[in-house]
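The chain below stands alone and is given in structure tokens; this is the form predicted alone.
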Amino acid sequence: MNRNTAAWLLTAPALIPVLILFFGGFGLGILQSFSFFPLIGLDTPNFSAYTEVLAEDELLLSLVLTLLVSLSATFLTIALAVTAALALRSAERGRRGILFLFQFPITVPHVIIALGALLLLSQSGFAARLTAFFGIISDSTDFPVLVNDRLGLGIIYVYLWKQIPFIGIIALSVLQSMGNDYEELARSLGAKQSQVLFHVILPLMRPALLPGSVLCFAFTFGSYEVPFLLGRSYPSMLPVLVYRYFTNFNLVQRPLAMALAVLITLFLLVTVILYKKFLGGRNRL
């Protein structure tokens, strides 16, 4: 018995189980999304679900707030985790602490951020009724709307809590694996600290932090939880939308759930194909 033989045989126990789940799951899910749901008398496949869910009003709206907080949370979350990992790298006093405190929201999960989110940014929230008792806003309810709001700020910020780390730590370990070389040299050679971090910092972390940005996107654009917790009813984000079909009581409306499901899974694999084709061959130090 060969290697390979044998990892597959000690992992099998655990492999399949998942692999029935997920892959039973999700041809459960592409089925619906046809139309063929037995259970409600739907047992001839069809296109209906997709063309009803292409047809919704909110769809576009939803599709450009999804869009506008993805892509948002992804290049803010690439500046702020590069601008973080080169304070760290330059810091020299209690850098152990620091980069403790800094990857800690790595191991809270989103929703217990959400919810703290909500009760500090909120206009009933602490942070408004802390300003109101200073007299720096007249009532709590001149709080700036941070959350629930038309642009999804909270949410953006959610997801910047959690992601500048998660980022930031592959940044700073590629900083402290590639040193100092490169700058130096960049340096003598009459390059200005601008110069020097777009044209020798930069480019060497690309290889890393691209794939961890396309992840980023990938995550918040199918995530439903934290915009579920601190986005407006309508117009929602899609992964929300997914979720109001799928609960609905009427279950004429699960194959609209799934339909609009496969719709996001698709858009997202050919982000990842795109990604693999025009920029993966290009990550290669």
Second form
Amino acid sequence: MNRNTAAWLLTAPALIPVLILFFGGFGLGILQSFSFFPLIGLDTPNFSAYTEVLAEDELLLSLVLTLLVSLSATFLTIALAVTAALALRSAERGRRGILFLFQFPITVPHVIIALGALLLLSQSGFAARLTAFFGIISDSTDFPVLVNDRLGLGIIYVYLWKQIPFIGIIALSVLQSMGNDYEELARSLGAKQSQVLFHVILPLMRPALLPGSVLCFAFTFGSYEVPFLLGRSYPSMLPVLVYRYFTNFNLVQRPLAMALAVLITLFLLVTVILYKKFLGGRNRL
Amino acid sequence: MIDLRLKGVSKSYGKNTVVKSLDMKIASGELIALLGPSGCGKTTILKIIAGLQQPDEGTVFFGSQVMNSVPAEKREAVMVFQNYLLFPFMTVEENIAFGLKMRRTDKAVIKERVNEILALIRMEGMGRRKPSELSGGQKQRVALARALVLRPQLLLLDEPLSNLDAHLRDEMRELILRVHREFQVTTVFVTHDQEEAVLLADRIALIFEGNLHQFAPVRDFYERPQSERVASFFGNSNFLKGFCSGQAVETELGAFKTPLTGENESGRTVSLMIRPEHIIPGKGEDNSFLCPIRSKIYMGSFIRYRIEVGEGLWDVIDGPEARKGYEEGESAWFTFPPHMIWLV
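Got the form predicted alone; could you also share the form predicted in complex with the partner chain?
Let's see the whole complex now, leading with the same chain.
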């Protein structure tokens, strides 16, 4: 038995259930997206669910909102995570404690953070009452709308809370493995501090940051629980739209949910392929 | 081109003092080696000169200007690092142009100077390659070119040959010498390799544990070392304790005549030093002693004897033109020419 066969055989017990669950569920979802759902009498596959979903009024607004939230959360995550990593790298005293606090949000589930954001940032929340108490605003209703808002600020806030430590730790490990030599070299060659950052440090970090940013974008684009809790009901982000179709008491809506889910998956797949094609190559040093 | 002076420069990391009150003056256009074993503070000195480290005490002068508060990017002292550090995401051309781009030099000027320097390092046509496509020697040449293209006042090289194999070392050594001749730039390079320092430098600064032990022309380290440690660092040496007595040194073996001592130095305790290759097998006019031969090793182009001198063992190198054919166990005459003796 050659080594490849042995490797496949040894990993089979773990791989088979995963493949059955993933591709089985995925396959059924695709079949339902083509209105093949014998349980409720839909036994002729067709594109009607797709045409109906694409004709939906809310779809374009949902897509714009989803893109806005995902891109903003991803961009801000990268910017703030790199800033935090640079600061953490130069921290000397109490570094371990700061690092622990910095990484802590990674362990907290998104739903908990979303509920916390609701309690903290809503107009009846702690921040609103505190600012009203100190007379900064006259009434808690004057507090800016930060959750269930039009621009998805609350959603972005939660994703930042969770993703900054994740990308920050990656950025920090890259910075540490890089050492100071490249920066010293650049300074010796005449680069100012800002030039060192933009012409040396960030390009050197790019191979680690780009896949991280694609992960953040894909996750933000495709997850539903945070926008469900902190978003508006109209327009809602695409995954919430899928959830609404899926949980509708009328099972005829189920193929719409599956069609939209397939479209979201395809969009993310195309994004990853484009990233690989246009940035993945440049990523290799 | 600029002359460089370090005055009382010290640097510590925590409780560990790596550079101790260093004084050094380097003339414009000189090629200087900072030589010493690993961890002796050489690279720290280079970084202090480059402005990448601040000295705890002391002053760095470029010409008459105090440089302590001048940031690295404004010093015109460019450092070439030991492990090349080519930017992996840039091409060869982009790497070389980096410093000029940071100075916002005109694009046409950058192109012209990059092409000039590529020709100098004999890498024309390779400008669009990525560092990952270059050999170690080519990477080192690009790293050197990236510094030279800036036409710096001071060129600082950290172990420029240490990562290269023997053949590439020769090539790179020649390039450094060629570049130094052409640009006449004041150059300081760090090395732990005594041979490299001897082959390249006008003068060598020998450093042990952050202390400057001797700063002199290359020949002096071989012929006039200031201590037994310096002498031992520069090849094999034989030592014998004694005291001055007129124009000789009295030792347990007898009196060694030497022109280096006079009446007024009588009684001074010294260490008499002579290199193995300077000892002549056979009896001469002065300083000839009968010494037992403890071992004899044939080394191809020479024979190495180990002879008993007083209570110690000395090495003698006998070249092919003077082979006496002594054998192990016998006693033979050896002459220690007075003008080859040095006192430390």
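Throughout, rigid core stands for the largest set of C-alpha atoms superposing within 1.5 Å between the two forms. Numbering follows the first chain given and starts at 1. Remember, it's a predicted structure, so these values are computed and weren't measured experimentally.
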Open item on the list: Checking Leu10 here: with the core superposed, does its CA move 2 Å or more between these two forms?
Closed with: yes
